[in-house]
Structure formats: structure tokens, C-alpha cells
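Only one chain is given next, in C-alpha cells, and it is the form predicted alone.
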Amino acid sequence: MYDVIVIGAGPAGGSAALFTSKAGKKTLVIDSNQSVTKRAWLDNHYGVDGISGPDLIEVGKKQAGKFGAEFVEDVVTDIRSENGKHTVVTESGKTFETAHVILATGMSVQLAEKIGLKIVPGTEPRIKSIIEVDQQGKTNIAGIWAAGTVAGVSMHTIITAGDGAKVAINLISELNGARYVDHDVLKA
């Protein structure tokens, strides 16, 4: 049983996994390897002097992995929710159980529609539909959150990564029962 399963390892999902795993939450990331970021060159990502999308994703995965996040490459086909528990089902037939899911599926709402999340018109050019979320990142199904482009934020990687972090912080805060803050400091 995982504390958090993140669906999607692009900037939003990878960032969410970094925060949840660093906070000590047992985190699994399931990624289909279809991120649009895989085709990007980034000269507008703060703190990075030009990086390819695939390299950005790999750095993010290494960061989250350093804190224990696990990664599986597969396609999620269903999420079954019952009694506060979610069972994530993949194309290869694997199932994983968790208390919380973060959908970070980029431009795709297909899974969200299938499981009954509320879908609304998109807010970005070429983004037809998004998942309706509250300010915390919560959807209309308890324990299922959404972050990044699929949750209606700008599809720029710096913004989706920040949204993934925001949603993760809110989820961690809820799990801990108090506002969670993650500040590292330089060692003297």
C-alpha cells in the first residue's frame, strides 16, 4: 500500500513525487512515457541554462528516486475507489493500492473521464478539457488530486512543476494534519 500514487512523470508529476517522497510518504509514480515534455527544448525554465525535456524529466526522476520514490513504466487504465482506498490498474494487469492519487496526465483527461471526475473546458490553447479542481488541487472524488496542465495551469514546465509541488504540499499537509513546509538550508 502506497501513501501516494502519482500518474505521470512529467514536470508536474515528477515535482509532486519529489515532495511526497522527500516528506517520507511512500510514493509510486506510474508513467506511460508519453509526456509532451519529451519533445521540448527549454530555455525558459528558471535556474536552468537550457535543457532538453527528456533531460529535465530524468533529473526530476533522479531527485525523487533519491528520496525513495518508485517508478513503473505502464499505462493506467482504471482507478477503482472504495472506502477511502484507491486501486490503480495498469494496462499490463498490475494493481497498486493507495490512499491518495495525483493525476498529472498532461493534456489527457481520458482516465479522469473514465473514473467520473468532473471535466470542464480547457484554459490553454489546444487544451480542450481539464479536470475541475479546487485551490488545493482536489477533485470531486475524495483522495484524488490533479496537478499541472490537466488541472488547468499553463503548460510551461516551470508552472506545471510548481503546481505539482503545490498539490503535493497540500496533500502532505492533509496527511500530517498540519501545514507542511520543506526548506533545506546551506550547511555552514
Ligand SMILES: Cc1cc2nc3c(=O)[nH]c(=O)nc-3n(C[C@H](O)[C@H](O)[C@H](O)COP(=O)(O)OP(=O)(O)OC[C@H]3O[C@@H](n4cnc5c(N)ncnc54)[C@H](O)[C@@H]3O)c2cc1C
Second form
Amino acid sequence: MYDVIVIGAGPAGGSAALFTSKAGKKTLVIDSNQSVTKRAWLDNHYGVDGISGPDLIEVGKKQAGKFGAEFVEDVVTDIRSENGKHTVVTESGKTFETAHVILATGMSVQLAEKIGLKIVPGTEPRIKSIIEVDQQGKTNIAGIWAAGTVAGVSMHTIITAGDGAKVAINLISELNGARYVDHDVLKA
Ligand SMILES: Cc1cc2nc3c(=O)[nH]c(=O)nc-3n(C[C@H](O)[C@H](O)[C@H](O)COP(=O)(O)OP(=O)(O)OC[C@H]3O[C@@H](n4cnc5c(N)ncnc54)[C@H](O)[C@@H]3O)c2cc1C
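Return the form predicted in complex with the ligand of this protein as a structure block, the form predicted alone having already been given.
Shown next: the complete complex, the earlier chain at its head.
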């Protein structure tokens, strides 16, 4: 049983998994490898002086993997929620159990619609529909959260990665029962 399953390994999902795994939460990332970020060249990602979208995604996966996040390449086709537990079902017939799910599926609301999440019109350019979330990143199904483009934030890597981190910190804080901070100190 995982603490968190993140669906999507783009900037939003990768960043969320980095924070949850680094906080010691048992984290699985399921991704179908269709990120639009793979077509991007990034000159406006603060702190990184020019990087390709594919490299940004790979570095993010490596960072989260370093802290124990597991990665599976597959398509999630359904999530069955019952008694605070979620069973995530994939196209290849696998099932995984978890206490929390973070949807970071980019421009796709297909899975969200399938499982009954509240969908509203998008407000960003070229984004037709998004998942309705509260300020924490919570959806209308308890234990299911959403982050990044699919949650309606501006479609820029620094913002979607930031939103993934924000939602992860809110989830970790809920699991820990206290506000969570993840600071490392530069060694003297
Ligand atoms: C051509 C182009 C150029 C761009 N240039 C820039 C730029 O210069 N600067 C900038 O800041 N941003 C740029 N962007 C935007 C940026 O790349 C992303 O849009 C943004 O960061 C999206 O991040 P995300 O994590 O929300 O979604 P994505 O990166 O799209 O990731 C979503 C992931 O979810 C997976 N997924 C979806 N549904 C499922 C499912 N059911 N099961 C399993 N996995 C699933 C997908 O395969 C994908 O990997 C550009 C985008 C494009 C298309």
C-alpha cells in the first residue's frame, strides 16, 4: 500500500513525487510518457540556464528516484475509491493501492472525468477543461488531489513544478498532522 500515487511524470507530477518521497512517503509515479513538455526548450525556468524539456523531466525523475520514488510506465484507466483507500487500475491490467492520489495529467482530463471528478472550463490559453480544486489542491473526492496544468495553473514549467510541490507539501502536512518544511542546509 502506497502513501501516495502520482499520475503523470511531467514537471507537476515529478516535482510532487520529489517532495513526497523526500519526506519519507511511499511514493509511486505512473506515467504514460506523453508529456507535452517533451517538445519544449526552456529558457525561462528560473535557476536553470537553458534546458530541453526531455532533460528537465529526466532530471526530475532522477531526483525523486534518489529518495525512493518508484516509476511505472503505463496508462491509468480507473481509480476505485472506498473507505479512504484508492485502487489505481492500469491499461496493462495492474492494480496498486494507496491512501492518496495526485493527478498531474497535464492537458488530459479523461481519467478525471471517468472517476467523477468535478471538471470546469479552463482559463489558460489552449486549455479547454480542468479539474476543480480548492486552494490546497484537493478535488471533490477525498484523498484525490490535482496539480499542474490539469488543475488550472499557468502552463509554464516553473509554475506547474511549483504547483506540484505546493500540493505535495499540503498532502505531507496532512499526513504528518503538522505543517511540513523541507529545507537542506549548505554544508560549511
Ligand atoms: C511546444 C511547447 C513549448 C513549450 N515551451 C515552454 C517554455 O519555453 N517554457 C515553459 O515554462 N513552458 C513551456 N511549455 C509548457 C510546459 O512544457 C508544460 O506545459 C507544463 O509544464 C506542463 O506540465 P504538467 O506536468 O502539468 O503536464 P505534462 O508535462 O503534460 O505531464 C503530464 C503527464 O501525465 C501523463 N498522463 C496523462 N494522463 C495519464 C494517465 N491516464 N495515465 C498515466 N499518465 C498519464 C502524460 O503522459 C504526461 O507525461 C511548452 C509546451 C509546449 C507544448
